[in-house]
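Just one chain follows, in the form predicted alone, and it is written as C-alpha cells.
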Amino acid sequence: MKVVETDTADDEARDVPALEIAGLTHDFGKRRALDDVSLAIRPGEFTVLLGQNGAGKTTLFSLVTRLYDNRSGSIRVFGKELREHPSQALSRIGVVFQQRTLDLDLSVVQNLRYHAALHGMARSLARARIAEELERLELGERAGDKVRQLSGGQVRRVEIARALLHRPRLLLLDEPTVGLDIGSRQGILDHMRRLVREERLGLLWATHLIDEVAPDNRVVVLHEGRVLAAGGVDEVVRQAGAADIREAFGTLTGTKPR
C-alpha cells in the first residue's frame, strides 16, 4: 500500500468525520456479533469504545481495517466509503490491535522499516520518521534491541510508533493497555491524548477498563454487539440516570464494570 497525500485542512473545513459508521451489522454463522452499529468520530476527538470482553469491539475494528468485509451498513473514513475506496481510506488509518503483531526476533527498527516499506515510504523518509517517533515515545536508545528484550509497555509503544509512521489522521487502538502496569498504562494514555489534542487526530480507544475514561472524552457503550449510549461522559451518565460513568456503564449493560 502506497503513501497517499491527503488534504487534511480541506477535510476539517468541511467538517468531515474521521470515521463514520452507519447501520453496521455482522454475523458469524448464526451468532450476531454487531447489530445495527452507528457512530461517528471527528478530528480532535478522543473517543472511548467501552465494552466488556465479547461486546464486539474487536469485530468492529476488524471491519474498519478490512480484515473482515462488511456486507451491510456503511463505513466511511474521511468521507471515503471503505468498500469503494479501500486504499484511500486505509492509508489514513493507524491501528494497534489487541494481539501483539511485532516480530519478536527482529529489532525495533527492523520492524518499523518493514512497516514503512509496506506503505511505500522512501528509505530516507522512513529513517527520519522512525527516529522521530521513537524519540517522542522515549525509545530511541532501544532502536537496535530485539523486540523480545522489551517490556510489555515498551512493546506497545513500538506498535504505536509503527501505527504513526505513515502520518494517519485516524487511530484505532484495541485494548492497548491490557496486561500493562499502571505506570505504563497511564504513560500511553497521556501520549495518545496529547497527540489528539496537538495534531487533531481522530482516535477510537477500545477498552473494558472504566478508569481509562477521562471526563472530556466521548464514550460509546457497546454491549452484546449493540450501541447502548453515545456522547460525552456527562451525557452518557445523564442518559443512564447514574452518578458517574462507572455506575452508568453498569446500569446500561446490567453488568459489574471493572
Contents of the next structure:
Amino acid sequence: MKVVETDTADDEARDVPALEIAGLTHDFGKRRALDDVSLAIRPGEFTVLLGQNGAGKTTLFSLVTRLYDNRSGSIRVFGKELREHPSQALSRIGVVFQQRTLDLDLSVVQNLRYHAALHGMARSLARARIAEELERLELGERAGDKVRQLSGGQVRRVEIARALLHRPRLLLLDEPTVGLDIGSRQGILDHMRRLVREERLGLLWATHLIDEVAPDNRVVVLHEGRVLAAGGVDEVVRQAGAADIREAFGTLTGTKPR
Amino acid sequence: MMPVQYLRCLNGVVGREALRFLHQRERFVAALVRPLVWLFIFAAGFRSVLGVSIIPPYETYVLYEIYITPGLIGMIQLFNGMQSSLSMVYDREMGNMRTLLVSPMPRWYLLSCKLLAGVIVSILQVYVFLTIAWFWEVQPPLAGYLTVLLALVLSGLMLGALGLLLSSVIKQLENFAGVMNFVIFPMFFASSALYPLWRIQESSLVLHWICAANPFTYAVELIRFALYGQVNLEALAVVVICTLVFMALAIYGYDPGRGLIARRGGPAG
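Now show the form predicted together with the partner chain, given that the preceding structure was the form predicted alone.
To see the whole picture, the full complex is given below, headed by that same chain.
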C-alpha cells in the first residue's frame, strides 16, 4: 500500500487529473446512454455532475467503477487507463452508489470490515480506520447497531464512511442525498466540501438538485447523455447567458429545473 | 495487490457469508427442513415400493432412506448454490454485487471467493443434516463423514459455479420460483438422486440418457461413494470438468465488457 501513496503524491505534484474522461460513448442496445462525454476532475475540486434522471449519470458512474467496460473513449484515474490498470484505478476510487448497498442484517462495523477486507486491509488497520471514520461522521455510538435500525441519513453516512476507509483520492457520489431531510443533506455536503478542501480529494457529486451547487464548485451539465456545458459556476452561467445556475440549466437543457 | 491481501479478501467474503447465514435463521431452517421432509416422509412412504438391489458402494440391501441420503445432500447444495448466487442478483438488485465488484481485486478472484463462501455454508448445512439423519438409521461408516468432505467441496463448487453462471446469463428470471421450476426440479428428478440409473433404464431409455447427461447425477454419485470411503472416478472427472467449464463461463459472463451487466439494458439514471 505504501507504493500507492508515493504514487499519489507524485501525481498531485504533477497535477495529474484525478479523473479524466475523453470521448466516452456507451450504448445499451440501440439506446445511446452516453454520447462523446469528456470531463476532467482535479484533486481538490468539488465537481457537480448536474443532470435530470435518465441523463446518463448512473451509466457514467458504472463505467468509471468498471461495472461495465467502456468500448470507446478513455477513462483515466490519476493518469492510469482504467481498462489497462483496473486494480490500481479502483484502489484509488471511493464510491457511494445511488442504491443502498449495505447489508441490512449486519452491523455497521461488520459492513465496514467487509469492505476493508475487499480492499485487502489488515485487521488492525481496518479497526483504526473504521473507528476514525465513524467518529468523523458522528456515528461512533451506532457502530454495533444493525444497519436496519439506522435512519436514512445515518445509512448514507455509513456508506460515505465505507467509501473513505481505504483512503481513496477520488470520491464518486451518485445522488447521495436522495430521500434525506434538509439537515442530513447539508451535513453530508459540508463534510464533503471539507474533505475536498483539507485533503485535496477529487470529488464528483452527481445530482439533479440544483441547490446543491455552491458558487465555488465546478459544474458539468449532462443531458440525454451529452455534456452541454462544463466549468466553474460563473463560467457556465455566462456561457448560457443566464442570470444564475438554475436559469442556465434550464436554458441549456430546455427544461424546467427542480 | 500482495498475496496476504488476497487472503484477507477471501477471509472477509467467507466471514460475511457465515454471518449472514447465522443471522438468517429462517434460511437455515428452510434449508434443513426441505431434505428432512424428503427423508422422513417421502422415503418412509416409498420404502416398500422402491426396492433397491445391491449396487456399489453398498454391500448389502439398503433401506431407501439410505439410498436417497446422498441425493438429499446434493439437493441441499443445489438449493444453496442457486440461492447464494441468484439472490445476489435478483433480490437485492445487485447492490451487494456492486460492493463486491468495485474491489480492486481481480474479478475472477472475487467470484471465486464468493463461490467458496457459498460452498462452506452449504457444507455446514450438510453436516447438520447428516447428524439428524444418523438418528434416523442413516449411519454410514464414521470415516465416511470425513471422506465425504472432499466430495462436498467439489460438488458444492460445481453447483455454486452453475448458480453463478445462471445469474450471469439469464436475463429474465423474475424470482426464485422460476429457478425452482426450470433448474432445480428437473436437475433433481432427472438424476440418480431418487432412483438408481439402472432402474430408470428399465422404464425409459430416453430418461436414462437425460439422467446420465445430468451433471447433478455425478455430484450425487461422488457424494454417495465418498460417504463409504470410495472414489467414483467417473463422477469425479465429470464434476471437476463441469466445475471448470461453469466457472469459466461465469467469469466470462461477469466480464465488464460483455455478459450480464452490459446487456441488462442499464440503469435508469
